[in-house]
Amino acid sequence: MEPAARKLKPATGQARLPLFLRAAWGQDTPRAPIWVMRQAGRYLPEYREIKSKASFWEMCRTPELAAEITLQPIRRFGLDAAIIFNDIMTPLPPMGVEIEFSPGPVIQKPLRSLKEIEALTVPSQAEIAPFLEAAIKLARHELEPTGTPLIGFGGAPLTLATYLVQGSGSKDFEHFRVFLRTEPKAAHLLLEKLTELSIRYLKAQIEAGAQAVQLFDSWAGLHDQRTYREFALPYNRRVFEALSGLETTSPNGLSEAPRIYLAVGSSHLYPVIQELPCEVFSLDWRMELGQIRSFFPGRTLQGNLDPTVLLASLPVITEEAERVLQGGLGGPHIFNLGHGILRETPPEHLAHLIRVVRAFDRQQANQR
């Protein structure tokens, strides 16, 4: 297995990279770059205007709409990175899976048997989401003048499997958790297929112009270490290893795409998660960053403000943001929320958060 984290090729030159990419590659930057998960979405009035005229799948599958939504928070806030607008469920319909959103994803026919899983096809890279590749190219074209990097993303195999077996969102995901124990052969076959799907899906995004990729493992925290080690770790590792060294175009030529991993509610899994070969670990709000850093030596930490803080007053936002920034000292840090921004968030509260983060001098704070 390759080293846990790679260093940027000297020929690429970190000094010429945008702040977000420098931090992702392990540089202890003068200030923390900031972007937020679900920043292209429902809390913005300009997004709701588009949503009033198009369904969710129409927005995802229409390159011009997906690119426009991606750019909305960059125009409004000038964040340090954009993330392409789409959904982790996007690569599943080409496998033969019917999905509706009401409002979350609903699988019309959940997979509960080996026969059903054997019938799943793994589409070629070109067949998975050509509309997403087109949206990435459109967004990159618009972002080039500002130098703002674009992040691609996908769902981790275990999280995709969770939806496919359970059928929809759930408090306990009892069908899936039982399935892992009673149908391990079927579970591993499903994870094998989803791993290959994820590799092809993320490769396509990098080749289209995504300058970093994030793997969302939204439901990894449901499981104990033994279960995660059997049903998540080897598949996530294969995804990340397949993306190692992949290059995308940048204003300065070719550069590699750093790999980011997010597992929500997973602090009990950090001793296992640290084995993954990726550059950045995105963390929820359940532990202080200073406590977490010892699990991930030499890696970049991303996070980890509780999203509900953005519903509080501006002084509270300032206090809580500065606490996270202080916790992020002692190593590379990308400021983000611990999960997606809530739809009730006032846009002016996010604008205030961005000002607080940008005013925090990490070099000066480290000298105190």
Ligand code: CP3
The other form holds:
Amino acid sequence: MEPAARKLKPATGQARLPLFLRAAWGQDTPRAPIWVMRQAGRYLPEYREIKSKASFWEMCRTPELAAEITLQPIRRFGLDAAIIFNDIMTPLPPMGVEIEFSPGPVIQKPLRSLKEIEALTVPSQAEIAPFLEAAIKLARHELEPTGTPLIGFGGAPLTLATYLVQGSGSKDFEHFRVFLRTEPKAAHLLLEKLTELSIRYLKAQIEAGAQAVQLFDSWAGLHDQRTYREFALPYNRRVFEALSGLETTSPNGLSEAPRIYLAVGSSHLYPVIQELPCEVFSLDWRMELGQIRSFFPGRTLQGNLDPTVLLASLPVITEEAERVLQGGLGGPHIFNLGHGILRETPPEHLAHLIRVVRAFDRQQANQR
Ligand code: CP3
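Switching from the form predicted alone: structure of the form predicted in complex with this ligand?
Entire complex below, previous chain first.
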């Protein structure tokens, strides 16, 4: 295990570091910080208002719009972290791949052969997403008064490859899984290129001001341990290693951005995933945090409320959230959902969840 995962950054001024960053760097904070995946999105009327006037790509590629959407949930709820609005697909068009959203990503010409993969270019860091760097700078400026930290993100190489080869979302992703078996050389070349792309995409975000980064491996859970070890682990490791020690600007001067890894439906992979050099593991709801902790000794756990709980009544939300908070007590914990918030979620249910999480005193609960 990489010792870097355990050190607190920066060494001075820790008390002034926002709660989210303290927890991400491994501190057992007095209460769990909370943010939620997809906190800027279709469940918010103010998001739908912008969406009615702009296409999804326009929203991603216009810095003022992307920054505004990022801030919407912060203004409404005052969460403990903001996540820059964009998409894991953002760096792919500059490689030469056409993508539309309907509402999930649709690849015009799915990649299936070595020749098509050889034709992909890896754009330079400056070419990938200058609009995203501008959006991050705008959002950081707006967030300054509240001190809310800003998270950058990208897709893990395997998850990006899943979409590029399958062509769209799917239940079984059968084209992709067959491709890994029949074209392993082409698959490794694709993953090599996507690894380099992801490193540049995430570095650009940290250099622009992202104070933490999350790597989304939404489809890792499709695979068995052996396949994950061959096609995911080495590439994810390279991405995280390349981001180690990168400095971002913060109110306290320069500090490193903690690295968060999210895999969905992947409880069977935890014994392998734990080898990744990152500070935070974001987990879905399929196992309780208390049971998971032993797989990730000394690391911060993020999660893991089932997003459908937010569709239930307020007393159910309280009960389920407290169960998650209780499970998170054995070490550093960042409260989040196990996956993105659902479109049908009433915003006041998220407001209630935030109140429940903020009212939960971890020190007191630990003594009970
Ligand atoms: O969390 C946030 O608030 C930041 C924004 C964000 C978006 N996508 C905006 C978005 C983040 C972090 C993502 C990540 C993302 N995008 C992932 C990984 C997370 C996950 O869900 O597993 C994936 C797989 C994608 C690809 C993607 N983009 C999908 C599957 C979809 C459809 C989502 C859906 O709910 O139907 C998108 C479109 C997208 N990206 C939307 C948003 C807000 C919905 C677009 C709309 O308004 O119609």
